[in-house]
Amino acid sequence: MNYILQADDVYFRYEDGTTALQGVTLKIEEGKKTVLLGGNGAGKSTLFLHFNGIYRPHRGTVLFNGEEIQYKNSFLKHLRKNIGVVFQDPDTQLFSANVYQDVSFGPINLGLSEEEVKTRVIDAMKETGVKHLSKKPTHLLSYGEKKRAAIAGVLAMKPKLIVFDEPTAWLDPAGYRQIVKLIEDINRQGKTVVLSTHDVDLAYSWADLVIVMKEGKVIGQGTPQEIFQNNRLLSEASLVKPWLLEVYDKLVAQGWLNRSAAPPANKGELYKLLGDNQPPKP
């Protein structure tokens, strides 16, 4: 396996003495979809800021493409070109007068030609559906538009890996679907995607790997099926089962399905399981 990003026994504490990470070890496989789950204070956002070198571990190492991160300007510039972070609140990321200027900020700072900057910006705005907003002031965008503009700014850098911190938070259903589809499309292009979320249904149906954190530690990792059928782990992390698994368990208990059938990963698989099985005899 090719691991694009690794954390090895990472510890970090803030200046006020708060310990945020306690021996975090994990591996992110290139091209895959990884979800970090955990409550507030689990350390997810702090860990993300280690991925692109904004924070430096007090102990342990972070590696990109097998190379330990070096905290000098030349290496960090290379790192941040290849690892983009989309923050939970887009207002912390958008600062230019209009959408076009904001999306172009990163490519300009890479020293690219004017033509290359323009191409990247237009492509990124098209991909995120904000091209028609290119001249609109960022502070006048809707929340969903701000989210997509922030993602466009990261895409314009053409990173190999994109980290999304709670990308669906505070979105209405239409905005939720739009962002999830956009992230899925980004991954289909070959980019590695890591996201944090409180949405267990999204984690279960979307991820290749789920990593569970609590109080700055990794307390479990595995496939969505492995994680969400581990009742002890769910209880320890104060997580609930996705609705698909709850329905599946109920159908098994009532005799509609055999436990040997693999749990459905999405609604389509659930409907197929139901279609392949006859209702129990009265």
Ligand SMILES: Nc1ncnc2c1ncn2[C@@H]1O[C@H](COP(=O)(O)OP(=O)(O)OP(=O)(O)O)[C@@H](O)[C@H]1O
The other form holds:
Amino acid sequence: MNYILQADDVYFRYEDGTTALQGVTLKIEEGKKTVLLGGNGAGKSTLFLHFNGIYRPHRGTVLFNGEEIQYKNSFLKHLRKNIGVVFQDPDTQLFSANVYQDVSFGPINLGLSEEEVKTRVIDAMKETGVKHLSKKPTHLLSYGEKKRAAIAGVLAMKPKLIVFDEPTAWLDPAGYRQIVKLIEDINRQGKTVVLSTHDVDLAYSWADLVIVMKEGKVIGQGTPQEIFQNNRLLSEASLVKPWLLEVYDKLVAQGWLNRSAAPPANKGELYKLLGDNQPPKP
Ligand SMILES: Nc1ncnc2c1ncn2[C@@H]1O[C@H](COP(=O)(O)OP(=O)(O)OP(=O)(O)O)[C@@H](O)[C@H]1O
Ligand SMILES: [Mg+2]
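Show the other one: the form predicted in complex with the named molecule, since we just had the form predicted on its own.
Following is the full complex, with the preceding chain placed first.
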């Protein structure tokens, strides 16, 4: 197994004295989809800002491809070329006058040729569906458009791993599906994806690995099946069960399904389970 990113006993304290991370240890496997769950203030965004070296741990280390991050310009440049972070708030990410300029900022800084920059920017804008907005001032974009423009800026860097901090928050149903599909496509192209969310249904049906945080610590990790069937952990982290599992539990309790049937990973599997199982005789 190749771990592209690791945090080893990471502690971080903000200037006002808030201890946001208290010994976080985790490993992100290359090519996989990892979801970070945790309530407000659990430390997810703070941890993400350690992944590309914006924050430096007060204690502990962050490793990229097995190598400890060095907080000097040359290493940070190398790190940020490989690890892109899509911030929770797109207004923090977008700062250029228009979309095209914003998306091209990163590639220009990599010192690429004008031709290569143009190709990357156009490809990234197409992939995220913002090409028609290329001349539009970023401050006039809708929230969903801002999110996609911010993702385009990260994609144009062609990183190996992309971190998405609550990518689906505040989106309408169409925008939600569009972003989830985009992240799925990005992963299918071979990139490692890490995202934080409060959406347990997304985490359950989408993640390879789920990591649960609370009060600056990792309190659980495992496959979605392991995490969401662990009632003690769910209650400790104040998480609710994904609706699919709730329905599955109910169907098992009422005798419509046999517990030996593996819980459905998605809606399609649930329907299949129902079709394959005869209701109990009265
Ligand atoms: N710039 C800051 N200065 C001081 N404290 C901060 C700062 N940013 C975050 N914190 C504190 O650090 C802790 C962790 O916050 P963080 O934003 O990392 O949590 P989170 O898990 O991303 O939460 P959310 O789900 O609300 O986005 C919180 O207690 C928060 O108040
Ligand atoms: Mg956050």
